[in-house]
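A lone chain, given as structure tokens: the form predicted on its own.
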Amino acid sequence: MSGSTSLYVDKPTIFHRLTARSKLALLVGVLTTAYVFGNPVVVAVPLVALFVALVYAGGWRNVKRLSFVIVAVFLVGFVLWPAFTPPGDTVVFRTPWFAVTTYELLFALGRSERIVAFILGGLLFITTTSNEEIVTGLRSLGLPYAFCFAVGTALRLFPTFLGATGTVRQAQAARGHEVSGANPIERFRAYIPLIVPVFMTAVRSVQTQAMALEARGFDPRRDRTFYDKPTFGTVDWAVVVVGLVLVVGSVWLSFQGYGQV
């Protein structure tokens, strides 16, 4: 039976030693470079950097767990973007129904890479930051505690949903429902009958947690204290500066016309 494990990976890496606030600043800088540019070669730089950092931080297991979602999002975006893109001049291939130009192809590839970069960026953050650190970091930024608690709860329940999906998948496989195979379209169709039981499991988990919180007198409007208050050191300030440089530099280069299709 599948177990529900957290996406957080406890390893003594540089990213783990940073505070949640400095990691958010660096993440905003890297994702800004992926957002403001459209050339797939340029967008591939932050994408590859995030992937390497994620593997270094021990997040390869999380990448494999979400590989189906990542590949599906990339392929759907790559196929659909040309339909909403102005046509270019050079035709790459033509069919009796439509033609794809070089501009449409590069535009779709750059946008799909951007979406994957955002997924890997979020995955890197939750791989190197525990739920408690995330809530403490968001609260130290001045955000309402109710919002911080909701984010922490959602991240805590996400592995539970993945575990429930594995459990339901194994139960359906025992009944003869095959969900594996090389054809991605067939695999996607095979997962559709699993949506209802997984959704009901998720609702039951949320209701159980809500009752447990009510039984303990939980009130998100009260002031909270935190046992662990990480120190914002020199390295964190340096990382924040790097994030700001990435934001300002990438936006300035974008306005100058660099890195566009």
Contents of the next structure:
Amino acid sequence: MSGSTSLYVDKPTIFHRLTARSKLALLVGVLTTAYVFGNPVVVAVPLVALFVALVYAGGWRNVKRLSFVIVAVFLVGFVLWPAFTPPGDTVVFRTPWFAVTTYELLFALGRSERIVAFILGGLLFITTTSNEEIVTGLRSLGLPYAFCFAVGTALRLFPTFLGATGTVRQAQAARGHEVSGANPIERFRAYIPLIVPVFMTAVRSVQTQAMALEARGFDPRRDRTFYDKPTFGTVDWAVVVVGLVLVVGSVWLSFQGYGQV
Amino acid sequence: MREAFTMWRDTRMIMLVAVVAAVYAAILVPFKAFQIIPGFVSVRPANVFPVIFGLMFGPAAAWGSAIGNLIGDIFGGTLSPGSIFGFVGNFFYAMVGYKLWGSLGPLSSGNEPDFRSNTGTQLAEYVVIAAVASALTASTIAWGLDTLGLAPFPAISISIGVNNFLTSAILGPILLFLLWGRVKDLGLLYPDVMRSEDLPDVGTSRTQLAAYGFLVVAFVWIAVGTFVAPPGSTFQLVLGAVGLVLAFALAAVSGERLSSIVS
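Counterpart to the form predicted on its own, namely the form predicted in complex with its partner chain:
Every component of the complex follows; first up is the chain already shown.
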């Protein structure tokens, strides 16, 4: 895996030691709390928890790398939602074109925090789970082996094709084809001629790879073993219970009317 | 939809899933920086691939596009519960291509999509398919994001729908013209790879009915969801649930005609 594409950070933290299944269970629990409540103060709790966990797990580099997307997602949600929300009573500020009420402001803030919490949750999972663990986790969730194999192969091939795009780009540039520049439309147009060679390079490999697999006895209908199959230990069970408690507790509290705008 | 499951018996189809996913993701990720609605909609020249891959690789492209979009979310840093709807939406995006080609009655050209002969009618058929695929994908994703409270349906449906349609409608015919013959020569078109008994054996009238069903569901869902149903409302929720169930039901009952057209 190319270091430039992977967001996985190899670090001996408690999150890294958990299996993919228990990490998913914990994430479902935390993200449910971000989903069922609307009050920005309440939604801030799972948001801050995820941020702290992410920094602890070594994901600060990833946060910085994606800071543009995270900030933009927050701001876009904050601007979009008041336009699609029923107005409340108290006007916070008024312009000649529109007025913003307290309800709209709190609603939009809660929704924006929720989006960021979801993205940080995904980032925490990717930061602490390698590609191999993702594939093993999918299999342990009961997904068919052939599907898991396809996902694993795609994850392995993706950086190769990304690299092939770079190689083709350099080859075309050597022939005078300009693909850099500040104008995004020009860059977009310049990338089009790169698509055909990248695609044909990829497709040509299908026949040979399929033959190589079958020569090694690959059979999608047969079960198979994994070299590094993580055991589901006591800590994993405890984490699953925490996730379950978070789901049940937050849903119950929200039905009781807590944490809403 | 039988073929979407029977294809997993064939090693070459499984490799096609992986390659389609990897190529789709490899073209998606470099453009993640060009955001239209940050975090949700970006400039995606890769959007041309699901429809043309769907025509070339059939069910392998449907799974490959779904997985490729997920990989794009993972490496682009936008993995979230909304990615589940991105998975389903991109599955439909590629599936609609091979389900509808040749099944649209008077709108169908009757040729394989090589854009070498009968180009005008092929173009018309392709544009209809690109529009249906884009609308169905946009509705699925926008409904999911609206249900999760991440973004309002109208904002997302229009931007994804227009973005997907323009890219696939403009670039698709050019790429099919360039690629169809080459892929066919490699023997990798799905009718050449899959055994005939693994493809759905469905009558022409049912295939045609299902194709028009897709057309109606896609356009009604996106129009009502965008212009009538308020975002986050129960109406929006029910509309999307009905739309999604109908889309899966149509996929289940429909066949495909492309394999009988490919010579």
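Everything numeric in this text was worked out from a predicted model, so none of it was measured. Residue numbers count along the first chain shown, from 1. So that the term is clear: the rigid core is the largest set of C-alpha atoms that superpose within 1.5 Å between two forms.
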Honestly, after the rigid core fit, is residue 208 moving at least 2 Å at Cα between the two forms? yes
